[in-house]
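A lone chain, given as structure tokens: the form predicted on its own.
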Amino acid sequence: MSDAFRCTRKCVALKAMAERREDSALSSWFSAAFRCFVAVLLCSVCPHGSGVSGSESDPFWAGSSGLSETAAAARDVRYLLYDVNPPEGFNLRRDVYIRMASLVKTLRQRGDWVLVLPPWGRLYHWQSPDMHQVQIPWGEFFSISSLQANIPVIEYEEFIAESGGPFINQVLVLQNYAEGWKEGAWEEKVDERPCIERLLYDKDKQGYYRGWFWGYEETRALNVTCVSAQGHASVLAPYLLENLTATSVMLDRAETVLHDHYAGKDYWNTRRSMVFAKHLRVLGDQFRAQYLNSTDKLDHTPYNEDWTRMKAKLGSAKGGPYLGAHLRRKDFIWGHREDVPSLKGAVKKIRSLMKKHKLEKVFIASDADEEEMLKLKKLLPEMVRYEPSRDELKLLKDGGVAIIDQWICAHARYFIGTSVSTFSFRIHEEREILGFDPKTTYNRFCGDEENKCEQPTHWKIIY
């Protein structure tokens, strides 16, 4: 693909953006696309006819629904897309992420492949009111240049500006095999099934598929088709990469299928490259600064941009001088009740651990309801919090806000988190990114019944 045609395309796909979100705070994006656009229209006496006309005839154009005779020949791109069961949070769909880019890379062995982020909105736990969180692009969470450090990935209103239009050629349903597997016959497999569940796609009267997509109304698929899938994520690339020719394919329930490499150096890889989104690390360095007297010189918790150069001794870190700690609450409480200690069982625990290390106060990082939050306060008066304005709020999101807590229990001198919970998990590779004592950081809660309850396991980072 030539340097002309890669500009261009970014171009078209950033001016989309801007155009498709009307909020005020992405005119910077608009200027920066016009800019772009204004570059590429000067550098139209390159080779190979790379200039923009700029009119809606033209094939880079966003609404076009086609490329021209020399942009098909230079294109050979292929567009992997990806969702997981409705009901999932926030951190299992972090751990998706890590599975599709093993695939990805796969996949790339034999292809141009591209990753298209799914954008985020609608979950369980983003329980804010009144406020509209759908649509909502990675950008807003995580670094893209840091996730394209390690795979090729685009926005998904960047995909519709590439792709010429809301369409996805085929949707590839995963599911498990209806007849499960036999004990001890294990074998990693795919076949194209009959529908286990009913489908959530309806077609339409033009022959296309709707569904969630996302929040896209306008966004539809050619086709949809059921596929039972079993083993780990790249069981499925000889299956796209034989079976099917489409442009673009999407994977629903993508989370049926395992990570490749657990925890292996491809694992952390992926896993490294997650960068949370600078404005939001900023945002929690200044509040550890102004309320925990932490700051990276103090706390030997030297950062790098580029996560490719970081790599932290394991125990190098000393962390702030707070107790961080993670309350899970709200559906916890019913379905992990004995792993899950009362109110007045977690805070009998973090007095011990406070008296322990020696600190005076404590960070808490909860889903707790309003009540809760009055209750615990009371309890523990020495606890702080992150609480946004409600602006702040509109600009943050929950998912912002909810990465801002546990960038500032990744700092902590000592943190302890809340059994299963994969916000506690994503707290953990954070802390040993860092470069912490694993003690100090596989940690959790025990139930009040519990006498002795078994501690994290330690996932070691390998480079």
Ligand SMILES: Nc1nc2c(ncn2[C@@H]2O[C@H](COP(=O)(O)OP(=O)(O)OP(=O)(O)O)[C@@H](O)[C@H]2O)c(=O)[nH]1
The other form holds:
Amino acid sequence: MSDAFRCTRKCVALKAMAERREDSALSSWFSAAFRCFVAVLLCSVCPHGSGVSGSESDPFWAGSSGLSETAAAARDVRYLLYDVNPPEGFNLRRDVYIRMASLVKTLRQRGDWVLVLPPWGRLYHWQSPDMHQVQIPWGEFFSISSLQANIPVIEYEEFIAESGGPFINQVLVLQNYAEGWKEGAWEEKVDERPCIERLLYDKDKQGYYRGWFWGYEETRALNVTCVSAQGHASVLAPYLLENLTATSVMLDRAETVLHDHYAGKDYWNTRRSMVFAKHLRVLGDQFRAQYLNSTDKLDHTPYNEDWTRMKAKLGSAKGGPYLGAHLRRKDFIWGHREDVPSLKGAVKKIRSLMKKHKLEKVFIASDADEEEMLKLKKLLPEMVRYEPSRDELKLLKDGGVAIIDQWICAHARYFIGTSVSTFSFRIHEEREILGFDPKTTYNRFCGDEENKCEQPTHWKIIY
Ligand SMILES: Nc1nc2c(ncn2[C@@H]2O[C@H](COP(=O)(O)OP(=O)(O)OP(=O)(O)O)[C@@H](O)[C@H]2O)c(=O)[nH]1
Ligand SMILES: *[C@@H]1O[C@H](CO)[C@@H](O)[C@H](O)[C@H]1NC(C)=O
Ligand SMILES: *[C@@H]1O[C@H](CO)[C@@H](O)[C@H](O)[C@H]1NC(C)=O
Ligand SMILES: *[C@@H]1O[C@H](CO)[C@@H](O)[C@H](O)[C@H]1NC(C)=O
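I would like to compare: after the form predicted on its own, may I see the structure of the form predicted together with the named molecule?
Once more the chain from above appears, this time first in line as the rest of the complex follows.
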């Protein structure tokens, strides 16, 4: 454990956070194991001096890691917080982060803005029973130092500590325009408008606004107003800079605004900075080695902890000797979508791809329910899956397990995903970063009766 004591400040904070959330129902041996695990793994991702984003004396870096309240005030820091429409899934939320990051880049041309990472939780798809999956910091899923090499970010609990408490000065609920937009007359605009939908915030006796706030009951907003916005994320910048003086501003329904420049250089910089947390990558790599004879060396997928130095040539990655398949089920089959195959159809395609690419193994990532999974195993007995034990699941949570599934699919010799699933899209991007030939990546299953089965678009990285 000596490594654990060499943790940086942030690491200690994360470890403390992990401990606080410890579930009393866990057996004591497990909680001890949990602490060691989290401490060692999180500590190993902390920057040691020559961190990814430069030295700790860099003001940019200092601004994003544990400023004291007075230091923050003296520096005129402004905080941008955001949240997303509750039904949206994990992978769409990752996309909204990219939009907010580009807004922060625009804001930073005119001031010292910091993005506050909205804690994960209460996601519709995270259905593992008896698990309290709220108030999860980003550090459990992503490498914070990697994010910080792109823009200054802090966890929500750090925001509370450095901004003087659980108060958000101004919440702006983003909405469209009540009148819609006139045909042929698309324009980008922002206006303070009356709220169209019923507000999800209530005024308490003291006149503060109470709301979901990621499960932090003590959080209060001083003011909540609605803003109609139409256009790319940075369309909000002049309003935030010139019309508002609030130190902390939260954009609710942040998915309302679009990407500044989808798949442009900035988009990709932010996407590349969204490096998965090291412990998840390590577990995925261990699984690859143990069950799929797949290592970075054999597969030509060298990884650099510092994403700014990661620039794999297109086609340089070979990938492990297995087919990776993402089968999105659940809500994707309930509507009988014609672009999603039956299990039988999927297995037929899997077998033909294995034959074509001379692969003997297939790794399946899927959200299928137990009944479907049994059916799939009958049809495809040789399939390999990542199946965490109950304790591992408690530790990694549904989000961590999903990331490990994505990581393993990202390293397959050939990948095939599900039509318009953001889960599959994020795998495409990961493979693009690793340098796979696009032919091995941008593939999807076709529905059994689908005539025109259009394949996904190749989005090339702009460095
Ligand atoms: N472990 C695991 N979980 C999955 C898989 N596919 C879907 N899920 C779960 O289901 C959720 C839904 O997928 P997301 O892509 O995040 O949700 P979304 O943004 O609504 O995107 P769509 O897939 O487009 O619906 C994921 O966040 C996971 O929790 C999978 O292959 N493995
Ligand atoms: C911001 O302030 C300017 C100048 O006072 C005003 O013209 C503009 O309408 C305001 N913007 C919004 C969105 O209210
Ligand atoms: C709330 O915010 C709006 C928009 O910035 C502002 O016009 C209004 O005066 C604020 N209300 C209070 C009580 O501060
Ligand atoms: C793993 O892959 C290597 C290199 O392709 C090969 O030489 C070796 O036999 C494989 N091992 C197993 C157990 O399949």
